[in-house]
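Just one chain is shown here, as structure tokens, and it is the form predicted alone.
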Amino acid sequence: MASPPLVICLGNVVADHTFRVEDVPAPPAKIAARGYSIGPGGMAANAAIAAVRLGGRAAFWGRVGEDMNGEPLAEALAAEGVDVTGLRRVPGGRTPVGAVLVDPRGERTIISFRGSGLGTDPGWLPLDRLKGAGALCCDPRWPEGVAAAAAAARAAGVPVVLDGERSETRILVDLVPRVDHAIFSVPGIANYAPGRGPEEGLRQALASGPVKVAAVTQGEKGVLWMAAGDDKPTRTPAFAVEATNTTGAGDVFHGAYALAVAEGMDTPRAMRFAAAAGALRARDAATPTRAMLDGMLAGA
């Protein structure tokens, strides 16, 4: 039997401190939590470990540092099944962390450090193993990475997925062009591209390179996506879930769109199924299975 396809997944890994809270009060304040968590986050981290869970295999290259968060993040990634040859610890770096305050209602409040000293130079990086992969997935946290990644990439002729998440304009709008699937979220595509609409941000993105397929995720509107040569966006409906935790959903829809790319399906059935990881990762606070995610198919 054929090995399940490899997804890259290139970018953040965060050391994800979650409390649970009654509500976010205005500062000064001090408050209890009703419970406290801490695992593996980051874009590209939680995008791996979707790909793992949902029946692809996964790397993770990045950085962290040589500090006490640094390698209990190697261990939690490893332990979930991604491969972690490609994480490179910084002597003298910070790893990235993050504070994340959870309602009742699911929706939170992110408090994040994204590391220091960890190095922009990617000359490290085992561009050799592109050629084995199915998708490379993307964000961009390490722009330098994903400019040298993207390129090897296209060169191989694997696709390249971009998390377009809130970024700097300019690390947009440089990276853009760079990919083949630029799914942004809603902050992302406003700073993508200023001033204008969502319709009006996916066509600059179509028409900025050899993007094939750009999108925006809109949480309980769903998914608004255009493929190069259409006139018209298409809607794919959101799933209707009751959300306990939103953290990390955007990161697993990408996670699983990637490996739907991999696996060779088509955009239309591409975007139903990462829709469905990222409901299920915002009801259950937890990334799910491939069982759960064809269950959540087949009842729809």
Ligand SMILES: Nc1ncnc2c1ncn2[C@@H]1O[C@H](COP(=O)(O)OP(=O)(O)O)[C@@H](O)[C@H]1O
Contents of the next structure:
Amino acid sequence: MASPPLVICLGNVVADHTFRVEDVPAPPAKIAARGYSIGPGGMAANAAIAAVRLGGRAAFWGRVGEDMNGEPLAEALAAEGVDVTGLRRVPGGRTPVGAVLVDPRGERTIISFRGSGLGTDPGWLPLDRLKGAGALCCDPRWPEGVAAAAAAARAAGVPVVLDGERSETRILVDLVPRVDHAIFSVPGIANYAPGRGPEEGLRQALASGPVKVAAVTQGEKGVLWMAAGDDKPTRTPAFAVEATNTTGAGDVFHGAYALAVAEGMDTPRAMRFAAAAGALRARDAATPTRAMLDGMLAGA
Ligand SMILES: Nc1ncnc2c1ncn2[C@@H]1O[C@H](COP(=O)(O)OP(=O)(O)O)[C@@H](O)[C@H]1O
Ligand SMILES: [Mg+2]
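We have the form predicted alone; now please give the form predicted in complex with the ligand.
Next comes the full complex, this chain leading.
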């Protein structure tokens, strides 16, 4: 049997420190937490974990600092089965970190630090490995890395998926024409095409370059997408679930979508596959396995 397709995920990995608290009082305050956990977060990292859980192979390309958060993140990704040989530990760099305060109602207060001193030069990326890949999935947090990897992927005939998540307009405008599948979030498409509606944003993305599919994920409203040559957008509805925690639903959607593309699914099937993965993540606050996803697609 051929080995499962490889999805290379490039971008952000974050050490998420989650504190369960009674309340988030106004300062000055000292708060005792009821619970604490640490784990990997970040769009591309969550996408890589999803691609593995769903039966693919995944590699993560990105940077962490050579500090107290960097190595545990590398170990956590490796423990999930993600190849981390393209995760660079940068001397003197500071790893991206999130402090997530969750109150008893599930409301979140998030403090995020994007990292520092990680360098932007993509020259060290192992781009020759793209030749063996089924898809490249990128987030916009390391634009120079996306530009280099997307060009190499295009040259190798490997499809590129972009998570068009909230970012500076100029970054999204620069990255979108470099990719084949531009899949935005609601705030992301507003950043990409300020003052325009979602449908106009999709049309702008398709007109900007050789983009094949443009989409916007809209939480429990599902995903609105348009392929090059379509005269109007199509909606893939969300699967009805009781959501407990929608954090990471979009990241999992992107990892699942990239795997679907790598497996050769057509766009309607890939959207449904990814929507089922996002719904299960929102329901369970955990990334589903392939068996769970197949069950949802079969209506179990
Ligand atoms: N509450 C929900 N119920 C069902 N599906 C959901 C829910 N939240 C997210 N999803 C699925 O996951 C996809 C991505 O979630 P979304 O919230 O749009 O992304 P992000 O987390 O990036 O903001 C949605 O298009 C949908 O298919
Ligand atoms: Mg998102």
